[in-house]
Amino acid sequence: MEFNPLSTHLHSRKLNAHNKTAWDLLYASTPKSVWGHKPVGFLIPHLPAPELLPPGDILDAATGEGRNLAPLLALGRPVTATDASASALAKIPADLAARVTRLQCDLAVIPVPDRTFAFVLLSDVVETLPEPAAVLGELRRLLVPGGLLLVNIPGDDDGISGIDMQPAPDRAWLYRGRYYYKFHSRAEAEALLANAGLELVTVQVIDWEEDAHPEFRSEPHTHRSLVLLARRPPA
C-alpha cells in the first residue's frame, strides 16, 4: 500500500484508487468498529427537524459500519446509506442494516436518480477527498430543491492535523503513507459548496472528542471541524 508521497505526478484518479483501497483494507483489518457506535459528535444538535425538510428521503454519504444510521433513522424517512468500501458496508449492525438502503458506489457517482434526497450527511468525508468538488456537485444533484447538505470540513486547527502524516502535493497529507488527507481553511470550505451550487445556511466551529480507534489511531483525540449547513436553492 505504500507509495510515493512526495511524487508530484499523482494523478487525482490514481491517487482516489489507492485511497479508497486504503479505506477498504481498514475495514477489513478488523472485526471490531473501527469508529464505535456512538454518533459523530456534531451530528445530534445540527439534526434538522423532520418537519423543516422537504419532501425526499435521507442520504449517510459515506456511512462507513454507520455509526449515523440510527439518529438518521430517527427523522422518519427511507434512508439510503452508501460507501465505496464493501467491507464497511458488511459491518453496519444486523439491526440497522435491516432498515436502510445499502449501497456500494464511489461518492462521485452515485446510481441514484436526480432530486431523491431531501437531506444528506457528509460526515469526516470531504478532508480525506482527493477530488471533493465532483462529489459535492453529485451531492447537490442528488438533493430535491430546498434540500440541505450537513457536512463537516476540518481545517489546521484539527487535533489530528499532521499527527504521523507526511506531506503530500498540494497542501495535502499522508496518514501513515496509506490515508489521503487535506485540511481547507473557512473560505476554502464555503467555496468548495458555493462552487457546487450550494447556499450556506449555517456555519459554526465545533470541537467534540473521539476515542481511540482500532487499527487506525491508538489515542484518543479532539477534532475541531467547521460544520456547515448548506441547502440547494430552490427551483
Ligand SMILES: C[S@@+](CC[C@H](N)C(=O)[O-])C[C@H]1O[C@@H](n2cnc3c(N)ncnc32)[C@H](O)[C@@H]1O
Given for the second form:
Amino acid sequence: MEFNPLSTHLHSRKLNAHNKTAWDLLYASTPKSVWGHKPVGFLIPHLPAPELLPPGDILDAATGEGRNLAPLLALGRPVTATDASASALAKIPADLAARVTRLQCDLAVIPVPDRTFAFVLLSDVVETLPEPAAVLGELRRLLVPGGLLLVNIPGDDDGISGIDMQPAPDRAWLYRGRYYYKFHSRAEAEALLANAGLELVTVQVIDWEEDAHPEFRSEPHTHRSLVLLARRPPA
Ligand SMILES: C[S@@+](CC[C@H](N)C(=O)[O-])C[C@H]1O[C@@H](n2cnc3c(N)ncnc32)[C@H](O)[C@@H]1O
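Complement to the form predicted on its own: the form predicted in complex with the named molecule:
Starting with the chain above, the whole complex follows.
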C-alpha cells in the first residue's frame, strides 16, 4: 500500500524518508536555486568571531544549495556541508563546492568522528525534521567541548506557519501535502537543546524577509524565529 503521510499511524522513520525524498525531488525539479544565494537573514549578525571559537572545523548541517557557505568559509576553518539530498549538494555553486567537503547523509547519522566541529550551523532545518531530538544529539556528539551551535527554531508566529499546510498528527503540518513542518514554542525549543546536552548562550527573536522560492513558495514572505546560540559544555 502506498505510504499516506496524513495517516494517524505515522511512523516517524518512514515519515523522515518520505520527507527527504520530497526535498530531493524539489531540488531536482528546477535548475534555479530554490533558496537563492543570499545567506539566511539571521546569520551574519550571529556569526561568532573566529578567535572566540575553540579549535575545530565548521559544519553546515543540511546545507541545501549552500547559500550560507560563503560566510562560513570566511571564518577561516575547514567547512563540511551535509544534506540528505544529492540533488541539493550538486547545486552548490562550483566555486564554493571546490572549497568544502560535501557529505550526503541523514542528519541523525553523520559519518564524522566525535568532537570534530567548533561551530555548527543548522539553518531553517529544525522545523522540517520529524525527529529533531536525534539530530541535536548527533550534533552535540560532533561538537568539540566548548563548541557552538547556531540554530533557528520558528514558532507558530512565523510568517509561513499554517499557509498552504495541512494538519498532520502531533501538531505537525505538511506543506503542500509533502513537506513536514512543525513549529515549536520557546519552551519546546529550549528543551530540545537542553535534552541534547547543550547549554544556551543566547536566545533572540529575529524577523527577516525572504524572496519567493522557485517551485516552493511563490510569494516573498517574512520569517520570525527564535535564534539560539548553544554550547557543548566544556569538558
Ligand atoms: C528548508 S531547507 C534549508 C537548507 C539550508 N540550510 C538553508 O538555510 O538554505 C531544509 C533542508 O534540510 C534537508 N533535510 C531535511 N531532512 C533531513 C534529514 N533527515 N537529514 C539531512 N538533511 C535533511 C533538506 O534536504 C533541505 O535541504
